[in-house]
Structures are given as structure tokens and as C-alpha cells.
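Here we start with a single chain on its own, the form predicted alone, put down as C-alpha cells.
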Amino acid sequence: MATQLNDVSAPSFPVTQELKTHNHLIGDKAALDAAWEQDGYWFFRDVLDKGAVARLRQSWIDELEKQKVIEPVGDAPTDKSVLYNGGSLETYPFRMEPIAAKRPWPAFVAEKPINDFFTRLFQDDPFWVPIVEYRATPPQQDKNKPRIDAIHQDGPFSPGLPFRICWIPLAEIDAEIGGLMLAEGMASGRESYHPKTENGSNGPIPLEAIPADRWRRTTYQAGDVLLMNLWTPHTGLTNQSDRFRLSMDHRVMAKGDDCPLVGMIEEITESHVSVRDSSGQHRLSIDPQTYVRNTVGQKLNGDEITAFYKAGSEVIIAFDGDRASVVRPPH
């Protein structure tokens, strides 16, 4: 069934088709791998323990109550999301920094049914890359703005870091609430659709670069999980409902994959970085092709690197031998 998502600036905005579900492939690694290459994603319906999801979601509810933008929830269920009460959004933390500071994700992924699901899926222990976004998106105040946030791929922003994007809806997200929309079948060529800016960063992907018949989404529910290929073009859709959109973006790999170095910076210059993790100190070279990036994905060059990164900062580094291919912050 297709869902029309009208973009006020583009009347021909594509009709989206339903995401495929891949539940039936769990346990068949070859079939999962083939679907990953062909479709560019895995979508699993009703596989995450709802109690664990509810405990994770409580951090969002607590913060929304603290911000006074919803009425106190009490014992009311929140898996169908929560209504916006019209409170001021002037100081609203749109990137949910207060939740990020509490770091609820480690407790969530450590819950046995959550860990068991990902272990069964990968046929290996999961490795959670600490790149997490916490989202509690309020209704869009300007109803005349386009519905697309920004079409992008994660691959060009994190070269050499082969994680899987793990998007977890925490409550119902229908077409009006928006949520994630992806372009199916466009990841196998590992092609970047981003135009390059003058400083080597990746510009936003124009809508016309994606064939209109590739767009997919669904009505997401608590308990669902969507994993995306790094090279799958995707975008968020603005929230045109009267409720908050609740979700968490994470990054996950199997422990047997080429996992990145995650540690604290001891020293960084334009040409090298020294990082300490639980196994000791590591020194890696940085060259002009290394994608040293900031929190919004812009490539840093020269003294921009030392202006942004400082000793004591947590960092994630993909590497090839003793060369860093990407240096990025966790959030």
C-alpha cells in the first residue's frame, strides 16, 4: 500500500511503497547478506522486547515532562506516542542533549532479550559503536516547510567505518508523524550521491538524484527495528502531527567485523592522533584524505582539526594499518 507524502515545494513528491520485512530471513546468513546487498536494509517487525523498549522510552518521557511540553503521563501507555501540549519550544533541546548526557543506551542493549536478538541476527556478539542520536521531534511549527529534512548517505561521512545504521522507533510513527524514509536498492554500488563542496565536505543529495519509485517507509511501531546499509540514501520526514516523534539512532556491528578504535584522545595534530583505549595507546597518521569530521559531518582540515578536537575528547577512528581513514566524535 502506498502512502502519499506531500511536499509543499514539490507537488510531484514521490509516492512511497511499503518497506520489505526480513523477519523470515533471521538465521539464514546467506539470505540476509543477499538482502542487505539487494535492498540496502533489513526491516524487522515486532522483534525487540517491548518492556525493554518501554524502559528506554521512559528517559524521553521524563525529559518531555521536564520541558513542560507534554502533560504528565502517569501510568498512561506511551507506545502510541504523546501529545504536544503547546508549551514553549524556545529553549527546547532539539538534539536531546539532556538524554545524551544520561546515556540510556548501554543499559538497553545489555538487556538480555535485546542482546539475544542481535546475537542471533549476527550469529556473533554485537559491537555497539557509540554513535547515538536521541530524537523527540515536536510537531513542525511552520506547516509550509518541505517535508524532507535532508537526503543523505552515512557512508561518505564515515569512510572505512562499516557499521550498520540501527534506527529504533520508540512509539508509533505513522506517515503524519513522519520518521525515516529510504531509497531501496541503491546501496550495492557503494556510490556516493552527495555533491562535493569546495572544502571536500559532502553537500546534501538533491531529490531528483533519487528515482521516485525507490522510496520506502511504513508505519513503525515500538518493537520494530530498521538496520540500513551505509550507502542507502535516506531522509527524515518532518512531523506534521500533534504528537512527538520518539526514536533512537544507533550504530552496530558484529564483533568479528573490522571494528573501529574507540577511546580518548591523548594528543592530536594535523598529521597524527594518539588515542588510549582499554588495550593501551594507539598512534595513527592523519593525511589530507582522512575524513576528520565534526558533529554535523563537515570535513575538517589543517588547524580546524586541533580547534575542534582536544585531549580528553572521546573519539571513534576507523583505520587501515597505522593510518586513520575517519576520525569522528560519538555524537
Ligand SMILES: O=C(O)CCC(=O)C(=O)O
Given for the second form:
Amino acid sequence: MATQLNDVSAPSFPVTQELKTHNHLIGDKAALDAAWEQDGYWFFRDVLDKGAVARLRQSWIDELEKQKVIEPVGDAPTDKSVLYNGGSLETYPFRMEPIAAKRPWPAFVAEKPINDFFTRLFQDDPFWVPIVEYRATPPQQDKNKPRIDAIHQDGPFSPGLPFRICWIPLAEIDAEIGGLMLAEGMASGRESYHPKTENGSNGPIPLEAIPADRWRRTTYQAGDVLLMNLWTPHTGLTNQSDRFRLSMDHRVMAKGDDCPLVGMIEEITESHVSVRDSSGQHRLSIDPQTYVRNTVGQKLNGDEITAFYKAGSEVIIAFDGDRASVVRPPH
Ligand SMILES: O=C(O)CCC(=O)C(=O)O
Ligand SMILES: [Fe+2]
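Form predicted together with this ligand structure, per the form predicted alone context:
So here's everything in the complex, that chain up top.
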């Protein structure tokens, strides 16, 4: 079924098709792996315990009430998302720092049905990489802005960190509300579609770089989960509804994968980093090819590294032997 998203300003906006669902592959590791390569994602419909998702969603609802941008919901169900009341967005925390500060994700992934689902999926314990975005996107104020936020792949921004993006809708997200749109079948070559800019950063992927018939989305519901290959081009869609768009994107791996170090920096220079995690202290070398990055994905070189990273900062490090391949902050 094709859905033409109603965009006024981009007549070339692609026609999107429904995401596949991969529920029937759970338990069949070979088939899951094949779909991961071919489709570039797994979409599981109605697999996450709705009570656990509702408890997670409550952190978003509390914050929206506090910001006075929704009416107090009391006992009303919030799984269809909540109406924006037109309150001022002047001081609205667009990156949801107040939710990030409360760290609601560890309690969520520790809920038994959630942990059980991912354990059954991976046939291994999940390892949650603490890279989490909390999104509570209000209705877009400028209705003439293009619907596409920025087409990107996460891979080129985290080379050597082989996690799966885990995107979780917290309430219904229909075509008007927006949500995630991805390009199916473009991940198997592990190819970057990002044009390199002069300073070696990744420029945005132009819409023309993706064949127009690849775009997929669906009406997402609380209980669904979308896992996405690092090489799958995707974008958020702007919110053209009168409701909030609530979602969380997280990163997950299986314990048996090449998991990164997650710890606290003890010392950092341009050529090495010492980090402490629950298993002790680790010292890794940094060289000019190490992708040391800041919160917006830019590569840091030379003394930019020590200007950004300090002893005591939480850090995620992918490594190969005793060499760091990626050093990045959680956010
Ligand atoms: O939710 C969005 O708008 C974008 C999410 C995203 O890019 C990601 O999870 O990697
Ligand atoms: Fe992304």
C-alpha cells in the first residue's frame, strides 16, 4: 500500500510503502541475519510490553505537563499521543535534556518482558550502549518547511561501533505526526552515501541519491520496535499534526558482539586515553585515524580533543587491540 505524505512544499516527495514486519523470523538466527543484510532493518510489530512502554512514556508526559504544553492528562490514556495545547515553546528543551538527566532507559530495559524480548531476539543478553535520544517533537510551526529532517546513515558517524539502532515509538505515530522513514535494501554494501565535505565531515545525503521506490514507513504504535542497520539511510519526518511525536532512540548489541568500552575518562591526550569501567582501567592509543568526535558527529583533531574531553567525562570507545577506533560522548 502506498502512502503519499501530504507535503505542500516538495512535490518530488517520495511515495512511501509499508515497512515489512519481521516478527515471524524471531528464533531463526540465520533468517534474521539475512533480513538484516538485505532489508537493512528489523521491524517488529506489537512485541514490547505495553505496560513497560507506558511507564517509560510517563517521563515524557511529566515533562510536557511541566512545560505546560499539554493539558494535565490525569488517568486518560496517552498511547495515541497527546494534543499540543498551543502553549509557548520559547524555552522548550528541544533535545529533552530534562528527560536525559533522569535517565529513564535503564529501568525500562531492566523490565523483565523487555529484557526477555531482546534476549530471545539475540539468543544472548542485550548490551545497551548508552547513546540515547529522547524525542518529544511538537507540531512543526512552519508548515511550509520540507518534511524531511536530514537523510543520513549512522554508520559513517560511528565507524567501528557495530551497534543496532533501536527506535522505539512511545505512542501512535501516523503519517501526519511523522516519525522515521527509511530506505529499504541499501545497507548490504556498507557503503556511505554521504558526500564528504572539505573538512572530512559527512554532508547530508541528497534525496536524489536514494532510488525513489525504496522509502518505507508505517503508522507506528506503542509496543512496536524498529531496529536499523547502521548503513540504512533514514530520516525523521517533521510533525504536521496537532500532537506531540514521542519516541526514544537507543543503540543495542548482543553481549557476544564486539561491544565498546563504556566508562569514565581518567586521562586523555592527543595520543592516548585511559578509561575506567566496571572491570578496571584500560589504556588505548589514539592516532590521526581515530574518529574522536563531539556531540554533533564532527571529528576532533589535535588539541580539539583535550579541549572537548576532560577527566571524568562519560565516554564510549570502540577499539581494536589497544588502539581506539572511535571515541564518542553518549549524547
Ligand atoms: O527519530 C528521528 O527523528 C531520527 C532518529 C534517528 O535518526 C536514529 O534513531 O538514528
Ligand atoms: Fe539516525
